[in-house]
Amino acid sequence: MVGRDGVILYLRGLTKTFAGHAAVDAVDLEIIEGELFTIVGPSGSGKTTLLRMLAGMETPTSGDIMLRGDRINDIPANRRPTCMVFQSLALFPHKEVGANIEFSLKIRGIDSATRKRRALELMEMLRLPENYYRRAVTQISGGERQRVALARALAFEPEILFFDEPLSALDYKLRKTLEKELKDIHRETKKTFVYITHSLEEAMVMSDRIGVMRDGKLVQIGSPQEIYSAPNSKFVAEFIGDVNVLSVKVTDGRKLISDDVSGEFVAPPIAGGLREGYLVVRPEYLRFLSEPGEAANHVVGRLYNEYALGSRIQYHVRVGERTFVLEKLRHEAYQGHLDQEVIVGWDAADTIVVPDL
């Protein structure tokens, strides 16, 4: 039985304290069956402690973990229908690939023929050659070991798979390949994945929803697009990708003034009676202007530097002591030169104003 509205895992006031400090602080969360939910946050935000409680490796100080409506706080990890894929992978170095994949099946008393058939099915799904079945895990690459660890987890047929930064030790190119493969595997298996990463790009590429943690709390939950385009605080805005942030005061509904740069700015209507906060504009919404009147908002500065980012070019413009960041597609590259005076503008609709929570 799935919980209400498809919820498979429900956290209520989940708290974990160490020496009086709340590493996880009264977290409420609902995870939908079949989704890929990613938890991101800076070091020390509590994301790993939270995941360890979900996997049964830490006991909560207070609160509840409900799996399909049943409280599982005190059920040990090996008796839960869940499985963890560790950053270290935790493979058995003295065993062959097939024996590693079959380990949980052997513990459950499954016969050898069935174990091998299941292992080979998973190896095919994860693009591991069949002749790797008898190969030692110490004789395959890091990416292949990652696939073996995932196959071992899937062999157990868990209801939820937990991932503790499984790609962080890999090189960039391999990590990008495995991000896409993991997302494809998630779609093929229709399992529930709960994923922790410090890589914002990884979270944006893979996730159905993202939860952002700070100081033991989940401060925002939403789709990648919601988290990126509508952050609820300066912290989330700055944590999720490059962003331009100005401290502002609201003077008249939509009008803003800033102590960071001179000028008056315009934003969409600001709800909630916010009088002070932060104006947030993503780099792709800024553009170079020929005249100030070409956009609702503008600043004047000097083009300080440019950086090639593959299909995009990022520009840094110095405005007094502040640096504004713009990004353009390569075919839209700015035809100017460094140290040139430039006008940078953006539209009111592309601006949000957030508090500093």
The other form holds:
Amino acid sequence: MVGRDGVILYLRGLTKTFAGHAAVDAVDLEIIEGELFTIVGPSGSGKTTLLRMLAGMETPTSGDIMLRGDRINDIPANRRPTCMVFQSLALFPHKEVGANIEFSLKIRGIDSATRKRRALELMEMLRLPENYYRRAVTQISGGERQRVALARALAFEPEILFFDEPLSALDYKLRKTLEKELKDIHRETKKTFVYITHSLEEAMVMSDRIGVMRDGKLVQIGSPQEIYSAPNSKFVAEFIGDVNVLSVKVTDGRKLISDDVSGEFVAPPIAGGLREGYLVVRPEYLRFLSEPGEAANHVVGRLYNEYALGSRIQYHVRVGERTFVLEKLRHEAYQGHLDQEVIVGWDAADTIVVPDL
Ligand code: ATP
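Having displayed the form predicted on its own, please output the structure of the form predicted together with ligand ATP.
Everything in the complex follows now, all chains and molecules, and the chain you saw is the first one.
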């Protein structure tokens, strides 16, 4: 519905074709005002092309982009109330921090005292020391440069900020810090953020909602929790972290017969008359059993290896040709030895059955 309450950006059948290939293929999407919406997907799935159309840097082949009910397909980037935040590499290297932040205000003819006041306000919000105003951007750290890039984007008060993998060039630790900072900044500014990344971890930390992209289409949209615990396809399940997946046939609506390992499994009643698909169970829902009857589902295998992942331990259990992945918190570590026979079980309620898509 166009102009519906709370919807700031509405996409209808949005398509971009390059040489006969649809990089973005009939995408329908509503972005809610003030939310942090992340688009994730593998390389080449169309994330950048979609974001570039939203920001006015690419013209759609067909479909509509509506901003608060007005069609903005033909409005150029610099006349839209939106702004793209790039990696910090896009800053002017020969300019000082202050001049970088004020750039958009200067080209709009705003006087220098107002510009400086606004720049200093933003620097305070982004926890950049005041004396950085005159510092060359080449003389500050990577994380600080990223904050300057964000301050520059916020300076002219855009209604929507688009982020194109802004953290991808940074090292792991800094990225983890900035993910949280960005979420805090989102909270403080109350602006609408649309963010793209190929890192699901990044998306999970920051987002109100996530859209998963594959081959130019949004294949699932939901909260991080929904995407994680109720993936609608094998593709989404596997894209989102470690997961155990078995190819299965469905009988009686909830009984599953696997082709990959011998045995029958049970799931909650499966809607939609699915006859075959994939059983999906997350590593943290698997547990080591003393007796097969301790859980609705079980497999018997050998403990192949264990890996310390900070606060958690991951175990790999070989069942025939397959490897099952379990995760336990460190204080619940399994006391077993490698190659020992183990029974691995999980509850019916933790079993998801999805189509291939
Ligand atoms: P990545 O994560 O690698 O940046 P992406 O999901 O952002 O990938 P896009 O860059 O949007 O994907 O590309 C989607 C598809 O469109 C790819 O097949 C790409 O080769 C193609 N494509 C993108 N831009 C152009 C262009 N200007 N000309 C021709 N093909 C293009």
